[in-house]
Structures are given as C-alpha cells and as structure tokens.
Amino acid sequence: MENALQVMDLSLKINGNTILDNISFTIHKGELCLLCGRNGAGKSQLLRTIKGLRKADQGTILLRETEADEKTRMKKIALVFQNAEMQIVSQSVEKDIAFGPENMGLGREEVQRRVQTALSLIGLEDKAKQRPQTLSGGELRKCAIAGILAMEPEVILLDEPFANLDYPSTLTVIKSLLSLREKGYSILVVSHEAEKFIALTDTLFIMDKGQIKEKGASSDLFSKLPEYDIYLPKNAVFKDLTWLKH
C-alpha cells in the first residue's frame, strides 16, 4: 500500500513537560483510521504538531515518501478543530469554501470549480447559497471539511468530529467520512467516542502519556481499550459497532 503520512520519532516538550515522546506510525493512501486515549494522552498537540502548528523537538514527517518541512504541511495536511464553527468565516457556505483557495492566489475559475468539487464530494450542493449559522451541527462539521477539501490537502485531520452532536448528526459526518475514504482520501480521527466509529476504520492507535501504545487493525485491538479507559457500551462486540454505516 502507497504511504500517504509518516511520523517518525516525533517527540516535543512543552514548559519542561513531555508532551510527545517518540511516536511512530504510518497511514497509508484511502485508510480511515481512529487515534483514541485518555484525556491528556497529547492526542490534539499530535494533530498540531503533524499539521505543523506546533515545531517538534526531534522527528521527521513524510508526505508519500517524502520529507515534509511545516510549510509544505500546512498546505497539505489539511486539520478540522473539535470547534468547527470557529473555522467558519464567510456569510454563506460557498464563499466560506472559496476562502482557503481565494487566500492561496488562485484565479477565481480555479477557486470556483474547488468550490463545486468540494461541496459534491462533502453532499452540501444545496446548501451552497445558506448562511452557515442556519446549519445543523452536522452540517457545520461537513462545511468546515469541505472548506478543507477545496484546498486539496493530502491528508485530513479531524479531531473531536463527533463532540456535541445529536444522532442525525453523527451519522451525517461519518457517513461523509466513509464517502471520503471510498474516493482515496487518507484519514486520521481523534475521538473519545471510539463506540461511534471504531468498527469502520481500518487502523486503531492507542495514546497514552505521549506514546502510541498500541497500533494495528482496530478489530484486533479492540479488547485493549477497556485498558485505557476507554468507553465502551455494556458487553460490547466489535462486529455489532456497525450500526452507524446505515
């Protein structure tokens, strides 16, 4: 499988304070997977520091093969923040998606046609002329990833995309995310609510106290997240976690 992400020996510190201690891991090009772990594991610093908001101490990060500097990362590695709705910055949901692409220079017939493939592959086509504060909370998180997608990014970063949503909303964001997926994205989720989404993703990291504990196929580490804290329903089965495909 082609390489999309990977993280080698990623460490950082923070006020003295190990906040990353040499993680490692890859993603691979259209995998979905599913980072989890107790509050203050360092999963969101993770994010950041991948995405290039935060400069490591030591490690390197690749893009497909190669060495990814944090500007290059910043363009494409694309992260969506657990407040959504503070990524929103324009009156309607098609201005707001052309403001990535119309920041980076490009002409408006470019902007425009990012602008349409974003709200195709992300469902909002008739959203596109409504303001965004009228959108379900659901909504909002799709409008933020296709704000994210018009900017062509490699890999997207999600943290939290389930945080404060109802049902409908829920499944409407994963169902987005499994529709990305099939279309060749490369996907990492950071969420707490592992019963939400576990059984649709191809790969589980566990973090805790700044390292990856565990890592591989989520329905061979499924049993490990009790261990972590991590909640789970009442005699939960991995197999029968799939009631959000539907």
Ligand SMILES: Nc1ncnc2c1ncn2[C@@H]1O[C@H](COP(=O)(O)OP(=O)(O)OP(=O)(O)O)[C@@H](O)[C@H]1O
Contents of the next structure:
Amino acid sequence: MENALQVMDLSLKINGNTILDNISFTIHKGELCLLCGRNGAGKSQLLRTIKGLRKADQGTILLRETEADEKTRMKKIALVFQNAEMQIVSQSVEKDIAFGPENMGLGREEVQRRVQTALSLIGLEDKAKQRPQTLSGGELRKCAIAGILAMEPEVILLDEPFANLDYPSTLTVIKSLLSLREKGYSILVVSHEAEKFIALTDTLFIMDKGQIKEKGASSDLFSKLPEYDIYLPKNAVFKDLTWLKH
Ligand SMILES: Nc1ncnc2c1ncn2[C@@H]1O[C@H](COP(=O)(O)OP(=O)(O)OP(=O)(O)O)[C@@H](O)[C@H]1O
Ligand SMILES: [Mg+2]
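Take the protein just shown as the form predicted on its own and give its structure as the form predicted together with the ligand.
Okay, now the whole complex, with that chain kicking things off.
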C-alpha cells in the first residue's frame, strides 16, 4: 500500500508542557482512519501540527515518501475544523466552495471544474445556488468539506465532523467520507463519537496524554477501547451502519 502521510517522532511542547510526545504513525492512500482519545489527549494539536499551523519541536512529516515542511503541508493537507461551517460567509454554496481555489490563483475554468467536482463528490449539487445561511447543519458541514475538496488536498484531516449533527446528518457526512475513500483520498477523522463510525474505518489510533497508545486495524482494537474510557453501546447504532460499506 502506498504511503500518503508518515508522521515520525513528532513532539510538541507548549509553554514547557509536553503536548505531543514522540508520535509516529502512517496513513496509506485511500485509508480511512479514526483517532480517539480523552479530552485534552492532544488530538486537535496533533492535527494542527500535521497541517503545518504549528511548528513541532521535533519530528519529520512525509507526504508520499517525501519530507514536507510546514509550507508544503499547508498546501497539500486539508484540515476541517470542528466549527468549519462558522467560517462560511459567501452568498451561495458554489461561491463558498470556489473561494479556496480562487485564492490559490487558479483560472476561472479550473475553479468551475473543481467546484462541480466537489459538489458532486459530497452530494450537494442541488444546493449549489442556495444561500449557506439556509442550509441545514449537516448540509453546512458538507459545504465546509466540499470547500476543502475543491483545493484537491492529498490528505484530509477532520476534527469532530459529527459534533452537533443529528443522526441523518451524521449519516450524510459519513456517506460523503466513504465516497471520498473510494476516490482514493486519505482521511484521518478525530471523533468522540466512535460508535457512529468505527465499524467503517480501516485503522484506529488511540491517543492518551500526548502519545499514541494503540494503533492497528479498527476491528482488532474494539476490546481496548474501554481502557481509554471509550464505550461502544450494545444497541444497533453502529451495527446498523455496516451496510454503508457495500
Ligand atoms: N496554547 C496553549 N497553551 C497551553 N496549553 C495548551 C495550549 N493549547 C493546547 N494546550 C493543551 O494541550 C492539550 C491538548 O489539547 P488538544 O486541544 O489537542 O486536546 P484534544 O485531544 O483535542 O481534546 P478534546 O477532545 O477536548 O478536543 C490540552 O491539555 C490543552 O490544555
Ligand atoms: Mg480537540
């Protein structure tokens, strides 16, 4: 399997406190990964550091086997913040999605092509002309993800993409993520709502106190979750979702 993102010996201190402690892991092309861990474990800081918003004190990050500095990572790695939809200010969904590629200095035709591709990947074609303020919560989250896709990133990081979404909206976002995986995008999702999503992921990372404590095939790590206060309910919520795999 081709390596999309390799994080090697990454460490970060803030005000003398160790926030990330010698973190190493790999995400392969087309892999959908879940990162779990308690509040304050360092998940958001890890995403910000990988993206290049923070400079690590130590470590190397490779994109497709090539070392990538912060500037390169800012371009090639997309990060969808927890409240990404708060940043949507444009007059229409399509204008909002065009904003990123326009800022990259791309020509009109290329911007249009990317907007159409992103809209169809995320399933928002019928909302293209709608004002973002009138979208539902789930549609807004999808609009934020589409805006990221239009920049054609190599790796997509999402911080709590299901926060504040109801079950149908969560499903629409999950379906979008699955179709992105099919298209070969490499995706890392940070989520507390493991039960909604874990059965559909390839790889699981569990973080605690700034370290990656567990990593492996998601299905092999189910039994480890309670050690980190992550409990999967015995009801049908997460079993029900497995049909989405097909
Ligand atoms: N600017 C800062 N100064 C000091 N400490 C910070 C700063 N930013 C983050 N931290 C600390 O880094 C640790 C990791 O924070 P982070 O936001 O990555 O946690 P998290 O795993 O995303 O938690 P949550 O699940 O609550 O979102 C926390 O203990 C936090 O207090
Ligand atoms: Mg966080």
